[in-house]
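Take a look at this one chain, the form predicted on its own, written out in structure tokens.
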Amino acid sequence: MAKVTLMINEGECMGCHACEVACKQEHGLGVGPRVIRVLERAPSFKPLFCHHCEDAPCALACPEDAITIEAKTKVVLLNEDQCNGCDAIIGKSGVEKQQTAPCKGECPAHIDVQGFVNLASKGKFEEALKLIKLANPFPSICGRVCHHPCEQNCNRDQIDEPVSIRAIERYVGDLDLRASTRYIPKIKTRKKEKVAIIGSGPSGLSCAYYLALEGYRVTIFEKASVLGGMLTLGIPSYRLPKKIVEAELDLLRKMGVTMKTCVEIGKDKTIAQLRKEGFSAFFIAIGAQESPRLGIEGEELGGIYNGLEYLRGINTGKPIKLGQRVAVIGGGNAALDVVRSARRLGSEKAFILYRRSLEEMPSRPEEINECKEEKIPIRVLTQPIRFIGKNGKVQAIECVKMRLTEPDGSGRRKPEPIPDSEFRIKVDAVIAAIGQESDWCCLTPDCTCRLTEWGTLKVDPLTLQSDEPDIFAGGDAVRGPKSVIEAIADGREGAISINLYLRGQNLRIGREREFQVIKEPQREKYDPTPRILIPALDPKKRIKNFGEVQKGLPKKSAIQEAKRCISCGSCCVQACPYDVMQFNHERTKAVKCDLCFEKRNQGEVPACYAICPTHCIYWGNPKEFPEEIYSGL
């Protein structure tokens, strides 16, 4: 029996709701209309119908195995008896079960966090891995260095403490790395088009992963001698071991991705030349690997370095030699990486200088805490104004004390100098880690791409397409220095856009999604349970080497921690990319269109298909659908 599905020509739909009424009358399901925005048109009605995905995310996300794919017709079926409504409480299910858990809504990549955590709680680690990789191909990396906004917004904190989501993700990812045979997703039909990825950081690698998954011939061009971008050159091994990054690179190789190092686009090759070589689309993911100058007197003295230069030296086995008293200027994650690395390399009196207060440091709280555990001083409200040297080498920093004004219109307090508060600090070396910029030599004069006033590439914020239609960009090259997970999310969105572009389809339709985040979940059935502490290397031991500081959870702890999830929403509802899955509040069960599966066997047609007055609903074998049905979907 051929695969059967249902599709709609949105251009012909007049929004009469006849299909919805017919479906409800026949099945009594709580399914309803969706409001969508297509391009710049006003919101319009869209019938709900299951797309019966080949690798249905709802089936993958369901921890109860209540959703299956019928072998012959490939129809996605829901077994209501096995569905437990994701622990919905009768009479108290509430509208939140149809909304999105904040862990997913606040994740830049919108990983189905509740889904993979629930799967992990039942020991279904392979299924959890596959679910994560639908949105993030590198769980072992993010399980270590992600700033985990999912945890910061976890509703479990209304009971006790947030779930250790990042630690669970790391356990699932590391389990795959240790497997004798790693999970390699099924590659779709191989395509003839070639795509060039410029830069091999998290955004470029993510884009390469999802394009390779679609079957494209992908080549990564990296100007450095090593792959991985900031993952390899910018993050110290005590936070992200190099073997983890190499393992993920190896997976991409097995997926058919070609990787070329020591090739600087704009110098060794141009985009115009790559076009002549047959590349049909480009994704620029060059990151932000240049450091701006401080712009103060004495900056040309010897012994003054920039943070990225210092970290690159360490990560390539060529550390810069410093003395005991090392001042690191800055308050971001790079500054803390630098000072903690310097401490490990023997600079016992390394310290931080930051012009604002500790509360306003942009570094992650755990980084600041670990810095304190390692007894590294953080001198706040201190601004360097001049470097003082002798014989061409820095020997001291002249600083001024700062105070913070009242918050301005942006809500941030501005630091201002305190008059007559100047003082000096003796130093052996200085490392400035005050920001990062992109090097745009890859854009030759004939390129029409434009930069923003911030020095980032101007792209459409939804599609990531630049002023040149075949050039897309993401990560720090577009956002400025941000997080790994944001870069990964851009890589995936870039891959989606490139696929649509190469298929000649609209890049915008169906991609503008607003998540209604659950704020008051069911809490009645959950008792306070302590959050499991993440094992860490003793501070006295870790300052002597670059061994990984945070350790992974053992299996028992990972399962125990996953069980702390309070299942804010419904796993299948959150997993569905088309907003088809619905939650019936009366029965506390999930409901969905099953293509009138029982009618199919009897040679009958669905009520929605039969009643549609404009005949915009198509039912049957997709190969028999008119070509225009696929356009714009």
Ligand SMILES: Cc1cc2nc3c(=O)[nH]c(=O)nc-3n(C[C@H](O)[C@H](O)[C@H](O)COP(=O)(O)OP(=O)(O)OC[C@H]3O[C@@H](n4cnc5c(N)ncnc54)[C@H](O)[C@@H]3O)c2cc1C
Second form
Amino acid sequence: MAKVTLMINEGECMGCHACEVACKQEHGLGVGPRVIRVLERAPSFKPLFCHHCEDAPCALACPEDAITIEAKTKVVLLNEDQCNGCDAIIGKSGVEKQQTAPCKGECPAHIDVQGFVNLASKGKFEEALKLIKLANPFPSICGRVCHHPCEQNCNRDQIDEPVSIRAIERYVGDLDLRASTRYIPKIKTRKKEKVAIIGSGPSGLSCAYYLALEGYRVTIFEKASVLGGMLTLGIPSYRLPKKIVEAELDLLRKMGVTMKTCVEIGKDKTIAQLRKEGFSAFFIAIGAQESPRLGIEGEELGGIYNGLEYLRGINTGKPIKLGQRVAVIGGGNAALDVVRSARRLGSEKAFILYRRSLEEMPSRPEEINECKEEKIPIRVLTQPIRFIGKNGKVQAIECVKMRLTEPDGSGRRKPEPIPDSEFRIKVDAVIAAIGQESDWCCLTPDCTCRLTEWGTLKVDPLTLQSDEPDIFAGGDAVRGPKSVIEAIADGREGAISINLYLRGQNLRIGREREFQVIKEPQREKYDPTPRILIPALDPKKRIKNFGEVQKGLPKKSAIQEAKRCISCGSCCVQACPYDVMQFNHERTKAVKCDLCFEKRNQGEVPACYAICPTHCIYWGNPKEFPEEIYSGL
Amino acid sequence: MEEVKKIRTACRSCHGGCGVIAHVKDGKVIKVEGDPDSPISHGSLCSKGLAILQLAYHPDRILYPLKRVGAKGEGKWQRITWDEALDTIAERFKKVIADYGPESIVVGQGTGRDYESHLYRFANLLGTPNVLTAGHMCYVSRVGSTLITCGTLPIADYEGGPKCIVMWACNPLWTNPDEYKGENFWRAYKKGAKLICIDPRKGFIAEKADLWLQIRPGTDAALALGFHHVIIEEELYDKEFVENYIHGWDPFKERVMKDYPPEKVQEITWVDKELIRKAARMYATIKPACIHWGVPTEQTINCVNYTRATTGLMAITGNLDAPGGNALFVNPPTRTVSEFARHKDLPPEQQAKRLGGDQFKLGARVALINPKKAWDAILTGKPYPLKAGILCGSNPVVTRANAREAYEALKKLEFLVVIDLFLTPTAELADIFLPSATWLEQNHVADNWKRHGYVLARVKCMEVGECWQDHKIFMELGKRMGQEWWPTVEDALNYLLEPSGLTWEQFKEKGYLRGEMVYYKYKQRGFSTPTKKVELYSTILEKWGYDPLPKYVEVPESPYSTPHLLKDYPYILNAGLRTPTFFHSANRQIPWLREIRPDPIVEIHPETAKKHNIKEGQWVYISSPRGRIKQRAKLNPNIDPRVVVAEHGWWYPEIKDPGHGWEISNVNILTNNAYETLDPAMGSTNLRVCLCNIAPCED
Ligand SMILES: Cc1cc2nc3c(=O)[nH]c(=O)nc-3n(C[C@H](O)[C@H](O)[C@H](O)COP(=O)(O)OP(=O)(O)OC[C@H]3O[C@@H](n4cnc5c(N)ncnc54)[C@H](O)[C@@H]3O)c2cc1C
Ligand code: SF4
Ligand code: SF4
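Taking the form predicted on its own as the starting point, write out the structure of the form predicted together with the named molecule.
Once more the chain from above appears, this time first in line as the rest of the complex follows.
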């Protein structure tokens, strides 16, 4: 949705503050942050449309310290002399771009990647951490297992290869993890409301983190005996060591979050009971922890397992013993994790069976690569059609060879069996890793929440609110099996919604965001160093145990890699969650503020604009603003 | 649930008059916004008006009549019914009248809030001449001074398109005083008018101005007379007008030429003589030109002198009643406040008893008394004691000079009724508290006392508790005193509106009435003065025994009049700096506004601050021969280092003790109200200037 550009003719603001009050009245805001704020700089005034965030991300992001938070007034100020249009950073960025770097646009949590990478390039790791934590509380986790869509469209790719963003994020996160006192943002004044979070996966933990920062009393209910969801029960420790997750859980405990294991909501306790116990909002983050059946003959035979239960066994120290020849059915990340885990537990002939070709495999190329390094065969275009057993135990799989059809109208190539191509593979055990679904026992019959046709919870995509106003949900429970960072992003959005809901405020205002991603960056100047190679354990050695495969970067390499960023977007513009920072004619004058736009019907004008006695506020299309408000100010 | 209704009404969070559209749902106002069709404000509103919902629905508002149950000022109250409250008051008043006469009851109000018609009617029918308002130093004082000079109050005619604007001691963009809206000034300025700003501080308007005259506080009358000198010397005046329409030109000219040459005026005012010449020339030669002057010029010993001299400037330059100059607006055809109030029915023998009436004859002419006269009558019993009082929308403990004396007097008054929204430090001294209504809770023909030629419909949008609009309170109390009133508020409004041929219901629909403007009315019928001319030489003042010509009298407490005080009080205190969020002592409890201005501010020049080791934001003691207060320092390089500028009106509603911290930051602890400091004809108090010292607070 188009946004309103507001522009203040600073020279004509006479300091009456009426716009501030108009804005507060219009949007039902109490004492606290002011969206528009008139600064008194006698004899003149400086009106700013800015939320003056407590930990202003723009100020954090600015590598030049051109944006500062005034100690006395807590006002966020841009020092225009110090602002050099981001020329400071390698490559000419230029504020005139006004666009978002693809890394931020693509990161599901919209971490201000350019900001933290730039800070890292200057060795400002604490600032980088603070910036990351505004959007993602767990950089050490994402720095290891994130599928890093940020790197996918990284503009550095147009020169050589993307910046290794994830490795830098991990460096920044690990630095804090090892610090004697870890960084916890200032927790706001305690609020009396209690919030219940169902499920302790990344989504639930992220929601707990941001609600705790708001001052709420948060309790996480987890049905398993261990906390962390897929982080601890799914992802094997050679990719994500348990102690990393444990450290993050500790941090949450320090922040006052209560965590209860072995409580299954819907069985041990219901949402209705929790309401009676005084919980006033709920975040459902139950993930997708169940496995569907393959639905082929012989599935009930012994020696056939599903991937999630297999990994859960390993992760809880009760691994299932298998023979040498283990067939893992599926092409997703779970399948790869299963087969690599089996290999590490001594099944030397473990392999993958996948019905499409390598290109279609949904798992990350990086992991397919590591799989190959570990010399684990991937048999593609092969579809199991029947299990053959003896004495109740599986002994072979009957498969059929597949081929891909010509692309259909939508460009998809479907697999189809090649007639008369059936053959058998001898196996000692089979693990099916073909999908995940949620167990909705927490929704007791009195709940009016509804599920979608895919068995996920129906929520408003912007606010994550379900059909019951006090119930919010996110992560795999809403999206189906997806990723850690998407779960984390939902956790944060859920926390924002719950806070607004409990404060009786509109959940939607100001939250719709669109990113105009920059596709043609300027690239005259750049650091020619090639992408860093992430150090990893020797494949021959690593298949012997669950030691972490990828190593962290040393400081020098982290800085070096960060310097490869060509700063294709404008930092503070991206950092601001409200699109406040805007530049026109190299001035920070016009701002976008959509608060009124969304609220007012067509034809009405923003509240601040309407009442200004000197008419120093303009709004609409900046191209139509009078020349005088740009020149000579 | 009901649909949202939009009701058009008129603000009164300050002197008001801005058009408002109130959104009303289920009997509650949920939002107010500016009315783009308002002829007065054209859609703009200020922070005070916009915050009205936080005032109207404020948790601390008193919603029922109260009676005092503890000792006076102890803060113990008990809820009573309106019947009990009004009966008690009527009974007490009747007893005072029987024992001492009606003049022993003082009836008072604060700043004009559109109920003077009702308040004066109540007082006049009661028979008391002792009406205590802010009028001795605010607005009525300029009405009185211009009344005897040119017949009525000349107003800057922004609509008429001035080509030069003299902004004299006023920041209408923040304060929207009386008939002036900052917005109208701004429109005229934006059309290209030249701007002359006279202000001790360089603020936004000074910054925009072509000429800024940084005047020594309190010396405005000298500057006005200096302007006359330049205009006369350089023969820049309108000869035809002077010849035909000025009374006493020769003696006036003689005094000006002898006593106020720019060199001397520079000494008095600290304004460079060349700048004085330039400004006088600019004003006199660009036509039309208007003067918009602020209340600081009236809150001095020179109130009448300044106002008359300035009216003289408008007259001799031919800008009086000229389009774009200072117009004498024509009232719409409604009953005047004076007629409604029945001033004529106050018996002459009662008029003769007006406290200070023989001393401040011009004040008496506009039916008001000086506060010190009231405090003295209470504290000393002379010339006769005041025994009871009723104060409406007034907080003298904070807003009148020499606050301690005001406090003592009100505390001593035997029976005090206060009508207010909150238990203010003044209200805490009352025996009976009556809860009044905000402007959202009233029906009224608003602005009917102003001189801008409009009346506006203020329409009731909501009700809370048992709050009554002030008009109704005076009506119901009046009826209990046996006075002649109408059955309902609206009946009284019908009476007010009668000459226009409209009923309240019809007027409400119309929204406003405007008098049909005719310029240069004097050409037909002269000016409404005894000589039918602009009386620069006032025959009335002469008759009363005052100096008939305007002059400058040195500020009573200043480096020149009291040099012996300079050792202990080396700075000039310029008191009463306005804020955009508060209206005198009001609004400190409104969260949205207090957030913007959390603390009282004293402005100090950085050089001066350095001498005292005072840092930005530090609490500072300000002391005068009368006491000491504290405010927070703001270093301002745009004031004279010899001047310290402090805000007024401060008390702390959040302090729950019944004094509500009235002594902590109250600038009127420092100001003086001694008789020798008052304007001799009007009785205006010098609220703006005295000597002071500053020191950083220890903590
Ligand atoms: C093997 C495997 C590997 C993966 N690898 C990656 C990777 O490398 N990178 C990546 O980004 N993503 C990866 N994913 C996906 C990622 O782990 C998930 O998308 C993510 O964990 C989802 O988070 P969540 O919080 O929504 O749910 P989960 O992490 O699934 O957590 C849900 C939690 O809720 C609990 N719960 C369920 N029902 C109840 C109830 N009724 N009462 C109380 N508690 C309940 C569960 O026990 C569980 O602990 C992987 C997934 C798997 C299975
Ligand atoms: S969380 Fe993932 S997508 Fe976001 S910046 Fe980090 S690695 Fe990139
Ligand atoms: S992030 Fe945006 S709203 Fe927040 S302080 Fe910076 S510019 Fe202002």
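Numbering follows the first chain given and starts at 1. Heads up, when I say rigid core I mean the largest set of C-alphas that superpose within 1.5 Å between the two forms. As the structure is a computational prediction, the values presented were derived from the model and not from experiment.
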Query raised in the report: Comparing between these two forms on the rigid core, is the C-alpha shift at Cys608 2 Å or larger?
Result: yes
Report task. Superpose on the rigid core and then read off how far the CA of Gly11 has moved between these two forms, in Å. Result -> 25.4
